[in-house]
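In the form predicted on its own, a lone chain appears below as structure tokens.
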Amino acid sequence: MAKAKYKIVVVGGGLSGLMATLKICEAGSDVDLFSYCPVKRSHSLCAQGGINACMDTKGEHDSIYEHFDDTVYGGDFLADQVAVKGMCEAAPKLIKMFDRMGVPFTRTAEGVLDLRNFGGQKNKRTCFAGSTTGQQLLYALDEQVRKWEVKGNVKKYEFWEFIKVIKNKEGVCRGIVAQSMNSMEIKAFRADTVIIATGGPGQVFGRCTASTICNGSAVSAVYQQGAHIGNPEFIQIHPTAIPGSDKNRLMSEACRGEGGRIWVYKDGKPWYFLEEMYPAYGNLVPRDVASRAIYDVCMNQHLGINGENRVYLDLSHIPADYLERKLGGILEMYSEFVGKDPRKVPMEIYPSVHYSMGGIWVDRLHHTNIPGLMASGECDYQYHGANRLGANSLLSAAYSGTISGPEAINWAATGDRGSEITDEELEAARQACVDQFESILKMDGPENVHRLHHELGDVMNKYVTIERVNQDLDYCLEELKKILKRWNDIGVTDRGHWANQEAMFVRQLRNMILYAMVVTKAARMRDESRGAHFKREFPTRNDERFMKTTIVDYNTETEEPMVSYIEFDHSLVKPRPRNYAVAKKE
């Protein structure tokens, strides 16, 4: 008997979206494959540095085990342990899979996969190509997806914007509405099961390392049709980025895991202050806690490059032709955009903002409280916790995608899929897309849509990054209603059908908006420090009150998030202090 065939759409071409796409294919079932910019354009080409799995090469007898607890550890104890453990577990398989494909990973003079060190590690357990896996384990998957593109299993949609998914009567998810960029044509698509891999919300902060891309506007919109958003207040801010006045750019982790150091003058001396503070780990302690270190010298300590916030990542003192082996693509970067040469001169760096913690609420097997609406990658909440730790993003987002593509098909053939959507289903939603697009069009006011997201992006990095206070995050919310108010009054310029960006952005700054509202409610309510939120009233981790997964709805009439909580799994670890200071004591 002939297997049933479904079909699936993965929203997202990036690593999660494509290896998703690539197990459903392998099932034996057909992908619509929807996608802002050509897949190997994506986000997950940016990951420099590596992804992390045991694969034990230099003889640290690391263990599957430490990698687990050095996840959750790192996340302070917020991640379902569970899933964790899974996604540890895996690792070692994800890279002989991707070693198979041909991914070129950096190699030792014997042949065995080269590791480097990485934050919040103690073990070196990070493979990587060079300075540029996330490309090479993108175009790996690419390739692999292209093979079922040619026999016809994979349709593309390139330069393609989701708008929302239409729900049958039932409220299952069963398909979605999309525009084109380029024709600015929107359809309606049938969909068996739907996965979104659209990466992170970045842009909501204005400038950050993210690609313009990354702009959170498809979880907004599945989150106004009724999707739980689980933790979002766990932004992530990277230490080390160059500060541009276009966009941040990452100086991966990867410089401090090769030996880079970071210090700043004091007392006429250079002062490596995060090896004075935390002599376990150094230079290597994990994102949150180096971040915050850098915005005291800095902010509190007046101790800035020229007065200026910044301070030095070192590579100067690492022989040139090492670095160039292991860190080519990020040193060009900085003598690209910088001009100077980091192999003679210290990098200045500051942190920004870098990746979400949070995102949609997803079970292990990544559905959503949508039936039919599956979620994977860097939009999940699932792997992280409250911090993640460097190279596990690469892994989070393949891992998942590992995940989610199969249990897509599984879902189709087994799950209650309610009533078939009718063509008069589909064609009142495209038609209500259609609506509220020629209605952008119509917009004549006098806000200009680029400078009302410029102060999007001002007062969520003011209030809503390294340190956070109450008084400031109401403050910041209220700012952000005027925001949500003043869009009503945007004019547009562009009235034209065709690759009408303009147009298109309004759409989306409405849903960063109300993204943005999420992030801080759910920072505002929620009072202790925890991995990458903190605040300076509550500057202790609060177990008894908080841990627990944040969920934020929308209210439908008010337009605002409304935040609960609920328990998760965390019984494989038993909770215990951070401290980074010393060796972790198991």
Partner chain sequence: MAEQNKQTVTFIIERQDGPDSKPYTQEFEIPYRPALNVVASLMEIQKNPVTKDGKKVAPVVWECNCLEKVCGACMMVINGRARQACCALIDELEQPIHLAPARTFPVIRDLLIDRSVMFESLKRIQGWVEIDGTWEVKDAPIQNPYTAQTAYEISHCMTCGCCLEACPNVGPQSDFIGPAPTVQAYLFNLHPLGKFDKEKRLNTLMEKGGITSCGNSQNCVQACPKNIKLTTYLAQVNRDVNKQALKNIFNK
Contents of the next structure:
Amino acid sequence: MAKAKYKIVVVGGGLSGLMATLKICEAGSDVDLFSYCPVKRSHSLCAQGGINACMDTKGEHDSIYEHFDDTVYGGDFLADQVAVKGMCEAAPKLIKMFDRMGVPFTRTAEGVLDLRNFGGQKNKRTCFAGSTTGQQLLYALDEQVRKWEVKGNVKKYEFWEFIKVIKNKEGVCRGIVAQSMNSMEIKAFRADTVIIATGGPGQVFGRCTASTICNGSAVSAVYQQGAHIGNPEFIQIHPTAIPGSDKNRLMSEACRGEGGRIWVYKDGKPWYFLEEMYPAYGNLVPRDVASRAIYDVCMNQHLGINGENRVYLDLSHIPADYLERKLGGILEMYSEFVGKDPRKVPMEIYPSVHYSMGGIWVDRLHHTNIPGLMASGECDYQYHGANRLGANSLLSAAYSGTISGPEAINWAATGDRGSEITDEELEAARQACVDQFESILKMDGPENVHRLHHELGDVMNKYVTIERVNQDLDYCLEELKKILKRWNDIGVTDRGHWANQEAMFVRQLRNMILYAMVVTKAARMRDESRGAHFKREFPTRNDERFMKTTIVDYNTETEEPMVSYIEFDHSLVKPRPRNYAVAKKE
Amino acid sequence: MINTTFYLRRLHSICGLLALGGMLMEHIFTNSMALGGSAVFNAALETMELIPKPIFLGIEVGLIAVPFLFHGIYGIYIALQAKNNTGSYGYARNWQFLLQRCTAWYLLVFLIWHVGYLRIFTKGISGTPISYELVQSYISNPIIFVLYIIAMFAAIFHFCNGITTFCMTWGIAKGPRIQCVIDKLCMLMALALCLVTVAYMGSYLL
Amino acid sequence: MAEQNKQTVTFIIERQDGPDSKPYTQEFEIPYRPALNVVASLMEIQKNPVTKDGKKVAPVVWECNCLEKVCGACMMVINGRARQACCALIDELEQPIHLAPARTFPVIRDLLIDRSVMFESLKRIQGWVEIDGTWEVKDAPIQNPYTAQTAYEISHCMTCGCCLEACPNVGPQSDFIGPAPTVQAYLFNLHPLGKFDKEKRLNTLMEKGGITSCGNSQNCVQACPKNIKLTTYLAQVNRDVNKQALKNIFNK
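For comparison with the form predicted on its own, please write out the form predicted in complex with the partner chain.
Now the full complex is given, and it begins with the chain already shown.
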């Protein structure tokens, strides 16, 4: 008997979306793959440093348990431990799969995969392809999906924007509405299961290390349709980024992994403050710890370079040919964008918004609370708890795709999907989106959408990043409400129906503002310090009150977020204080 | 798998290099005899006449005319596929790429005239044998002289640059260093051949 | 004059409303700031879409994602040359800065172009390693680290299209597949599993519009923003197809 064929819609063609797509194709079903851009240009390719997997090929007796424990500990005990364990166990198999697919991993002299150090882990555990690991992994999956495209199982809708999901009478997700970014055509698509894999919401913060396409608009859209958002307040600030006016460009943690040192001048002498503050891990403390230290040195001790918010990241003591082999790509990038050679002079860096640990709440099989709608990749909240370890993002993205893909088929086959969606329902959903878009085209106020986005970024960057203060967060929420109101006063200059990027951005911006409120409100409510979330008023972790998953729901009437907390599984490792000044004790 | 395109391209390459290149070298060699004066040049022509007529004609048709027609006609097709952009990308090799095509167009027209007039009309139809004196009186016309000298330069460049691209197309010279060395050697050879050409053509005028 | 140039940056942008519309140019002036690049400038224009002579216009349409020179999206013709707009620093460009779409590809709108032909080419050359599936099979084969390094270099190709735009033999007038896809075929031929399909890829490249259309202008290697040694690998593929041709003749 031939296998039943289902139609799965995957929104987002990054590492997770492509991995899910592959799994679905291998199970014999069809995928409609939607993406803002050719999937080969997805943001996964910006990941530089590597992907964690316990390969244990460096004589360090690394173990999967150690990887699991590092991840949970690094995440300050807020991640679902069973889910994390699954991920760490699968990691070495994923690496072998990628290797077979042709990822040009950096190799040792005898031809096996080389491993490097990364933050928050004492063992060498990070597989890497120079300093462009994400690019290489993404390309491998892109190539495999292309194979399935040739076979006819995948239909790509590139340059299509996801607008919203379509639910049937029983509230089960049965399709999506999307818009072509060129022809502006809005269409409804049927689906047996929908997987959202649209990545992080970096653009909510304006300048960040994310691509311009990472605006979290899709996540916000499903949030407004009833999906829970989990742990959104946990926004990772990457300690080492090149500050820029258009974006902050990431300078990989691999720099520190390969021996880079962070310092500033103090009393006329270099002060390696991370090494001094955290002797056990030194420059390789997790990102939240490093970011806070740099923030403290610059903002409170006023020791930034020339009084500006910058510190040195120094590689100049490492031999140039070694650097070339291990970090070539990113050093070239620094030279190109800054005009100085990091092989000779220390780089100037500052922390920047980088990754969202939180996102759409999912269960361990990546179902959201909306039946038929799944989420995987950075846009879900699983695996990283309160802080993500470097090189775990590529892992979680790829791994979550291996779960969500097969499960999408399983749901399509056995889930309680309720009534078939009718043509009328599809048309109604489509028409609502058409009406919304047409009304955007008519907007005629004094505000410019891009300037408003800039303001949103400024507010979020100022109040909701490294140090959070309740009073400021309250103020920030008020500001966000004002910005949301001002959104109505936007005027569009482009009223055409062809490749109208401005009008689409107007729609995205509204989603971004609503998501900004989610992050801010959740941050306001969590009165403790945990992982990336730090409040001076509440400097310690409060397991009793807050070792819980934050759940944010959309209030359709007030348009405001509603915060609640639920329990999660932390049965495997007993929580212990997180202290990187001393070696980790299990 | 037949891959007609592949074989046509390679044939185009090889007949340009061997047949037409050989023909060019023969011309330069024979004509350089003019440096020795009328007697030497005419003697060289007479030596060639020793080849039995049917064989000579066979060579002319099989090894020259057919390869030329193929190289020329297929070359037109190739040249038409280029949008030249030396304005934006003024690298040496891009100029060579452009010159390769410019010289081709010039030579195409020139050779029709040259072969048509000297080989087919003068030698073939009128039956006048080619001699030092004939050539001398022919190119004493300054316009013809200039057109001929341009044609020789064009042919020499086209041939020498053709050797460079031949080495790339056939995968003989792979790395940038060897490609650069071959390019320079070929251009030096072109220069030398051009000088020889100027010398013997100039000698007619003295 | 020089003083004035420091404070503002002038752009002359070639615009086009749709695929079949006629192109026209508009001039924009934006405030100068250090380390400004072309994408950041275009973003500035989005915030205030007014031409130099004060006309309010629709903001310029273009494509960009990563702004770190890895995604390949923002390729356009800047002062006559194809390159990534995100790393085109204003300080290093002659003003007024001319921006135009890469017309080797169909223009969608303004600077936005349709590069789907490049992705189609990757299908044509079978640009993937034929694996049985994503499931566990056994250990992946050990690879020569030097070969892997070459593969890594080629695998940086971000399908931006600079080499195609710079190549005089690629464009609407020709069916040449272009340097990038040809060299990608070599990438897969290098892989210990990918090389099983080497013959297929080479035979594809021997077809019409394949590597034989390369005219050795060598612009590609100059234009490649990732410094991939394209001409070297093209010569290698040339060598490989010649060997393949002999096999095709004598082995069957």
